[in-house]
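Take a look at this one chain, the form predicted on its own, written out in structure tokens.
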Amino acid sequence: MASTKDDIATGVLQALDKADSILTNEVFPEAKTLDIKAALDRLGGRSMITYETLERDEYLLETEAEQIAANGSHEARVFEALRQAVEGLTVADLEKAVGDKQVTKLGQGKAFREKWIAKTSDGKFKAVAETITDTTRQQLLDIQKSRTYPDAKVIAELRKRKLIRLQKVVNFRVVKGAKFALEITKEETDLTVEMLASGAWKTATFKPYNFNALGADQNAGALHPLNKVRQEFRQIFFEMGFEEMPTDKFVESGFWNFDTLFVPQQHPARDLQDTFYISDPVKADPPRATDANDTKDYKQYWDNVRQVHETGKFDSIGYRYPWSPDESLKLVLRTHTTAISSAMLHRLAAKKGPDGRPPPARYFSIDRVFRNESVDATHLAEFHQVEGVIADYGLTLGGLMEFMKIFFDKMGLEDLMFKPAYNPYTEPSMEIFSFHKGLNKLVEIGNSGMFRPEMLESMGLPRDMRVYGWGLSLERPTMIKYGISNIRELLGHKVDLNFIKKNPAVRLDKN
């Protein structure tokens, strides 16, 4: 049995045999648009016909509008009921006369505004107009007849009242092609061994290649937008001579996550409301060497950190509180990648350059961190932190500001402004702002500072070595680049997989 598309294709040829051109909605009023187009493409590919697509907007009446077209508008029905009751009607009697409580309620207000009815001194409603014109009904009847209306304001008002809906109608005008015929020649799609052996290929008609076809979906993998922007950041860091830090430790001890960074054990960031604590196991082992090449004295480092917190050391007076080893060994989901920076700087202290001192170094990391925060449009309990540190001799705050301008300029962020800030492990500290042209205001894009001497000297770094540190989130620039307003559409279980597959690569350019 022939398919619907085959029937349409045959019908098109038969109709064209009797006319120079046809309109498909007249010949096939019940057929689906996709079936018609498929049949036309099949005939067009054989040059049997040519066609053009005609589109127009039609307005259809909703159920309520059909009732108005048949029985009159709500206000007209209220007026007619009151006109027949010469002495007027109460609200209850009016509802009975109209026969519909909702129609009475809506029509009553409109009839009042049109001054068709009025309220008498005894509280009844009474018709006061001699005659009326039911404009709404006439408009709907005109639309029902022609599927359109010349006055755009009327259309807008009826759509606002949800009386009509827009429907796009697709039609095709078809004319004969260069190879028009009443029969569709069978086209071979493959050259087979049998055809070669029998010689049938000599008289066979082969289907031409359709170079405009999109082809089958290969279901290829795709990088997440965060990974695309992450790669751009990594390229910037590599161009500037940075080494990537290992970031595979999502779980850290309080020692590396807080204490080595001079964050006191009473700091609000260490509360359950801000940090995820691990329940099994609860505690980590004290810091120790992880391989034979690690020659650092971890016991001395542990003692230095404890003294810096409790009584002060390296010219610092400390926080002056009883430091708890148990608190320091509690396991947490890392709240920042600065814990990794601290471990890398500790390793750097053991290295010896040509002059017998630790050599300059540049490190960066981009990975996931965790905060015990409420989830909303701009916050998640997990996000990605972009962090960089530079360790060298003779560094100054002015040098950090200049470096920040160079670094962010590579992302297309110019006109930076700096604001003094407080971080437990950097002094001085600065928040970094840039003017956002789209929002027409300054927005914070990162945080920075120079690591405190008591933090660095505890590791064994020389007193004249300085360290720049700065960080920003990966999600904010990604949301800006891809036009995303809700972070939950970027990361998490609610992300649309089509969004990940179809979005292009992004470049951190100035445009």
Ligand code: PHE
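Each form is matched to the other, and the largest set of C-alpha atoms that superpose within 1.5 Å is called the rigid core. Here the structure is a predicted model, which is why all the values come from computation and not from measurement. Residue numbers count along the first chain shown, from 1. What changes on going to the form predicted in complex with phenylalanine:
Domain assignment between these two forms: residue 267 and residue 59 are placed in opposite rigid parts, by better superposition fit of each C-alpha. The chain behaves as two rigid parts between these two forms; the smaller one is rotated by 56° relative to the larger (C-alpha superposition).
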Contents of the next structure:
Amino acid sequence: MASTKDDIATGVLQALDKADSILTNEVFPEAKTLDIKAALDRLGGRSMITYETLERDEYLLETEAEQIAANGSHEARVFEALRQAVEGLTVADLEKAVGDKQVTKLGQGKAFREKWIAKTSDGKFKAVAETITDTTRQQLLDIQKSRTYPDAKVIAELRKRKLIRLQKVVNFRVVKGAKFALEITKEETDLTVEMLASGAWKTATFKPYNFNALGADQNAGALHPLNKVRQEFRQIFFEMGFEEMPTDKFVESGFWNFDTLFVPQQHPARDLQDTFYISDPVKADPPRATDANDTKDYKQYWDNVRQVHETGKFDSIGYRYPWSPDESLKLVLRTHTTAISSAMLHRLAAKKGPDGRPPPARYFSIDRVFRNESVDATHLAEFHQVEGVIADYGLTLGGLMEFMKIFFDKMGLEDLMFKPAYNPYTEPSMEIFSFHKGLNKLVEIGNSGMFRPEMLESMGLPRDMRVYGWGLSLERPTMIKYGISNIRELLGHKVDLNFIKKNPAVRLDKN
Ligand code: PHE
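Which structure goes with the form predicted in complex with phenylalanine, now that we have seen the form predicted on its own?
Next comes the full complex, and the chain you just saw is listed first.
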């Protein structure tokens, strides 16, 4: 009798050698379905056979039903006992004649209802029917033989009476495959030194790769979607010759975050409602060089910034208000990464290219910024900003628009529209919109402009050096990409770790 998988596999081949198609239940009535399936898969993997799975419902008799099938139903047994006692029987005698108290009790009731028996005037039982048909027994005998019954109602009734139970039966119909043979050749899984040395590799059969096999599920960490999209953006910037800015500090002074960017100290963005201020330490040091290579005159820069706000300088009339050093030295959680662009441009001013002037530069950064916003489905008090800066001589607004088209095109965002806007640090400024096919409307994707001379000349950058700047949030394209409508599902304590783990790698639909 085939028992192991090997035996089953050989058995299948032998049976198939004699017949065009076999049913495994007939060939291996005793074998376990799982063992059969394993053997068939093994043969199937070598194209020696093909098979289809057949599933069928079968009904088996419970112990009580088996007794009924053998001896008749309770009621039939009661009737039979009484039929033989012409005078009728007392309950005690009936029990004795049937030979089972329980069977007598149940059978008696049913036999009464069927009008097979009746009570005599002296309180005995007697048979009244001429003949009876023991339907239940007949049905059970049928089921015992064929494991099924043509009338579904009967099956339901017998199951309700707990006389039969359902069993799902899996059967396989097997036919010969393209490489059918009686012998299962040994398949090598590895090419070994020995095989090479002996030449055995020439005749060996190699097990084909199973490219459908799934790797084991690793319970490993996963990159956050924002991280993945960030990586895509970084790649675009690097492709276009940009250098990454160091964004490794969340706290900035008002000086770098606002004043160097020509944001007046009364500007609403500097209000407590919009910006998080740090109370400890109470204030920043005045700007100074932070490494030995930095030879810039920070005192001069500080004075330039103060003057350009207070009285005007570099042909600008300024804002004309009393500029407060204390306000400038307040510490803030940076509200944009433009604070870093500003520091980088200030350093650029000290660099000397081949002609002795600051060389053209392209900088980018992608990091976290903080704003005192009320949190809702699309706003958090912190988000990530993607920022780019291009410094060169003779740049024009047309060049910025063209560059934006190329840049956003790389992210699959087409049909850009530009809308005049206002930033204290850029003139002109433009909001950038793109037509979103899914939403069927224009969506704002970024903010941009050409940095003001008040900002650039205070740093000591040459007057004919122009600087483009633009910024966008990392969250918006990520939400669009992953189909997230609530930003709180993406960032913060409500994020579902499974969602983070299950998300595939992102690929922007680059053109
Ligand atoms: N800092 C701007 C913002 O927060 C983005 C920007 C950067 C705009 C540089 C113009 C130039 O949206």
